[in-house]
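There is one chain below, alone, in structure tokens, taken in the form predicted on its own.
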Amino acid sequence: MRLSMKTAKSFGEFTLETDFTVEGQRVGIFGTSGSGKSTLVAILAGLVAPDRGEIVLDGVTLFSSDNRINLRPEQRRIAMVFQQHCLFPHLNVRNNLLYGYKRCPAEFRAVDFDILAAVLKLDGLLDRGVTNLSGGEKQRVALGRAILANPRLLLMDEPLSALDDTLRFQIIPYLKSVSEQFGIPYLFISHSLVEMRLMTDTVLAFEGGALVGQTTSEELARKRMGQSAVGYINLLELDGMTERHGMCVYCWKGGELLLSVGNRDTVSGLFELSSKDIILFKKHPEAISARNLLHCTVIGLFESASKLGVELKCSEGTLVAEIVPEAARELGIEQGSVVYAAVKASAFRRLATNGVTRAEPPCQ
């Protein structure tokens, strides 16, 4: 997908200006509330006409004020998934899914209904009324309906914001898998850096109606670490949970991590750990209350506002810790330094669960 968008649109005192060209299959639009994300989506979809400018998607001009081109929404072949699922309550799951498919010209019908229903795990729900679905099931139906419209581009406008954390991180694999399996690129709009890192490669960051950066999701997270109340969020896939002395022991990248007993029902899953919750020591401490003490090598440093990010190699995994520059000087932290990273068992927060049965073997 290649998208060029140079437009301007004013609403009273607010003006959104876009001037970018982006390529890729997984592109993010990031910004806080009021930054212009939803206006951008509406303009791209053809729901709102810009005051001036030009939009070109894969060589097709969608809008040009100079050439008086403004393709109607149905001509653009751009599908949308909204914050709210917006399903038709009088139709069952099957007919909701087929709504866009039936309106798609036959020559563009490349997505197979049965395959999509299986990918989204909706094949057992096709005859059910949508009012009898869970929030996650409704969002999967909304996604399936958009994909079956066989779009050239999928727009997802904060599609996870109405879901709780458990459903949010259950839906993400479905969002990614349908795009990958059916070759449909997407723009993913969100104010969540964690969602950006899980869903996108390239990110366009907006503030106050203006583009302030085009970067990778990882670089954006590092740049904003020093400004964020939660710091940089390390995302860890943990598995093989066993119990030991009242603690949950997980396998992670060739080593072990101890988590609080409240995670005993999660055998494997995705967890987050803030850079603020990692304490660094130059030497092995004699005694410490934190249950995790990792022997690490510093493999990189980066500045973020008034803070310093320390990239650590711990066994086969990497973590980012956050310190002030003065602490780095006092500890003599530089690339190649060996340090000890301490993390409390209670510092980990579960985002998603991959399994519910107990694991037998310990970490290998």
The other form holds:
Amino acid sequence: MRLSMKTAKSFGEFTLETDFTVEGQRVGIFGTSGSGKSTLVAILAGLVAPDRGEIVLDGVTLFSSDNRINLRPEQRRIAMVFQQHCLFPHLNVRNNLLYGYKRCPAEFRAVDFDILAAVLKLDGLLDRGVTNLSGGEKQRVALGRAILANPRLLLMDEPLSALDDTLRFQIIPYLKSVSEQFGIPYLFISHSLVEMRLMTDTVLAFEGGALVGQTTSEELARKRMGQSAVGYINLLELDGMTERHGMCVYCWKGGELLLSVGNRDTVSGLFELSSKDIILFKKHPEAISARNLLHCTVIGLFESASKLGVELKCSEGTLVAEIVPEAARELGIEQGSVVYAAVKASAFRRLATNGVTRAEPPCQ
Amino acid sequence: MTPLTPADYDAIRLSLQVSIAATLLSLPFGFAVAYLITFVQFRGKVLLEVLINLPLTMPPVVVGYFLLLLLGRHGWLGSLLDEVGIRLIFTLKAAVIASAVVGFPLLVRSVRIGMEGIDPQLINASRTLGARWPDTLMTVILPLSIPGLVAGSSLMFARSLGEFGATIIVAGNIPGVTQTIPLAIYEYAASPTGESMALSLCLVSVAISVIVLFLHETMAKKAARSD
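Follow the form predicted on its own with the form predicted together with the partner chain, if you could.
What follows is the entire complex, opening with the chain shown before.
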């Protein structure tokens, strides 16, 4: 997907100005509330006309004020997944899914209904009404409906913000896999950096109606570490954990990771760990209460606001710790330094669970 | 209470005919006007709203008088229709028109409230899924307006059943031709011996109204449950 957008749109005091060209299958639009994300989405979908400018998607001009082109929403083949599902309440699941499919010209129909319904695990729900579905089911129907319209671009406008954490991270694999499986590029809109990192490669960051950066989602998360109250969020996909003394044990090469995540049945899943919850030691501490003491090598340093991010190579994974520059000077932390990282077992937070405990031998 | 006479049965039949015809004829127009007011931005929208709601605030007799001026043989529209052999005044058609005009604001109001309750994002979803505007109108807006249409229709039907002032001016009070229940009651009430006859028709009128309003409430509750 190649999207070029140079537009301006004013609503009273607020003006959204865009001037970017972006390429890729997984693009993010990041910004806080009031940054202009929703306006941008509406402009792209053809629901709102910009005051001036030009929008070109894969060589097709969607809007051009100079050439007086403004394709109607139904002509753009840009489908949307909305924050609030927006399923048609008078239609059942099957007819919601088929709404866009029936209106898609035959030559563009590449997605098979039965396959999609199976991928999204909707095949058992097809004849049900949509009003009694759970939040996750509704969002899967909304996603399936948009995919079946065979769009050239899928706009996902904060599709996870109406869901609780558990559902959010259950839906993400569907959002990713369906788009990848059917080869449909997407623009993912969110104010969550974690979602951005899980869903996108390239990110366009907006603030107050202006584009303030075009970068990778990982780079954006690092840049914002110092300003964020939660710091940089380390995302850990951990598989094959066992249970010991009420904690989950994950075997890293050369050691083990102990997680106190409340649910001892967790054997694999996605976990988050804030950069603020990692304490660095230059020497091996004699006795500490933290259950995890990881032997790490500093592989990178980056500044963010008044903080210093320390990228650590720990066994098989990498972690980012956050310290103040003064601490780095005192400890002599630089690239290549060897440090010990202490992490409390309770500092991990489970985002999604993929399985249940299996009886397996402890770490060798 | 006195048993109903054949003329009373005629009045009941005519009342139902007028109410049903007025409601059915008004439905497409009511839907269109409600749609215009809800979804289309245009100059003079406030004026249209005022004109639509005017019969609600004016005495029905005034409405009837204006209709007489418009549809009478020397009226602007009446003279045109007269040239092609169509006479409306003092016919059942005039009673239907009078009922339609008086009940129309109630219909539009209910349909409009229903339409305003439609989430605009559903319309946006429909458009981005490839539906043209008329397609969206038929497959999203119309089905979701059904509770409003049902509510408006039943209110309008009930209002038409009770219509008196405008009807008597444009359709007269001709037994078996234009005499509806309210007009028959009026005639009985004006007669020194018609008191019990009037009461019988009043009870019939109350019964029909109760049935209509009961259906209205049932359907409104059903619509609310399906939301």
